[in-house]
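Below you'll find only one chain, the form predicted on its own, shown as structure tokens.
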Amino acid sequence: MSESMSGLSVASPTERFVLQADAMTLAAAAQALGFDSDVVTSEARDNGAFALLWLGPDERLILAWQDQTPQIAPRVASALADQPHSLVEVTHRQVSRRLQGQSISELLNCGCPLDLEPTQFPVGRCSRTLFNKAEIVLWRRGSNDFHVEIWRSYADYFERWLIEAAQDLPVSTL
């Protein structure tokens, strides 16, 4: 369903991990994945191979893009071998959706309580939030470009809700 809709598509990460650790350990993990330093509060970084999203002071979501999938666990595990941490694969728990186009912020605000105005939620910002009753991770990749991580069991609900909400907007976004 979603692949045929204009504005909503299946995003490409193929493996996801949630990493929990202290600040020094998180910084070591970021470096192991090719980042200069760890992400700052409520931001995401993307180096083309991996994306690193801030979910909390001691929690990061790591996404692998296409051909980098088998590299996350070994890289992080070897870099953090002697440091206390929790690295949990959540690949099968959630799916990714990409929303692009005019009025996407307004459409998302039909179900999301965050202020998605660019001054309040700029490019690079990410947050764990709600979309109606479903927990999502929302990442603004561009001015009219959002990446959404959602639990697999809520994906259909999310997509159907967006389709319904789009009908009420002056400019159809989906």
Contents of the next structure:
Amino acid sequence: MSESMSGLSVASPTERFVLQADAMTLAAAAQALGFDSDVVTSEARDNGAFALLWLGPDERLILAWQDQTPQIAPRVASALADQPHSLVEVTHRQVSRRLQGQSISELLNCGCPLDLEPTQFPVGRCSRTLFNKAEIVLWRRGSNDFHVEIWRSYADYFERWLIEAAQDLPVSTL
Amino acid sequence: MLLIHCPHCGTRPELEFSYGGEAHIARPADPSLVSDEDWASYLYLRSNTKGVHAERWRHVRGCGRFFNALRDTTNDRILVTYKAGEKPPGEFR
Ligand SMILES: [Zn+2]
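Please could you give me the other form, the form predicted in complex with its partner chain, since above is the form predicted on its own?
Every chain and every other molecule in the complex is listed next, the one we just looked at coming first.
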């Protein structure tokens, strides 16, 4: 992760999993990952070791930041034992991008139809949405700082769109 | 752009949604007991309402959930949305 860099950079979770289960099981999994509680609707949290992102009422995206050895599945295993659930590894399905800097929400709005005003999409909010024709997961980490998950084969499309769109903005963002 | 209220996520752009056909059509519990006519009606015949129509939508590029909407087919206005498995709110019944 490149915290201070401006523009488009690569964020590098070491693992990604999608978990689907009922509310009680999701809460137990969140605690197993070191969170006080499960995330609420449209919320994302990061505790340094893991990020937990709300995708739907029964669906979470889990990212691991630290070790290269498998972390997520062993950590949540006991919380999921004997509970109906689906835990799917998507580490290599998608890639992560970090977008930071002035006017970055305006730039994202060149392709994303969500209202990214801070009152409507505050820091800590995440959502699956669209960037033009590509599905993304958008997570606002700071007022001018977004994390984007995008399927691997769409990453080039996404980046080229951003670079093209950046040329039309008054402030150079990329 | 049309805005649609997802019962799970709130008001979101139309682009994130897909249409799922008429709502509240129950699959016969035991299809083998249903006459061919009734089965064909279950499969293919829809009310094609002019006016307020109960229909399914899916927030496919958002939370992924199916939900129901009451939409006026004459002006495309969505009157209310509610979760799958629920009945329309009282004032619309
Ligand atoms: Zn939704």
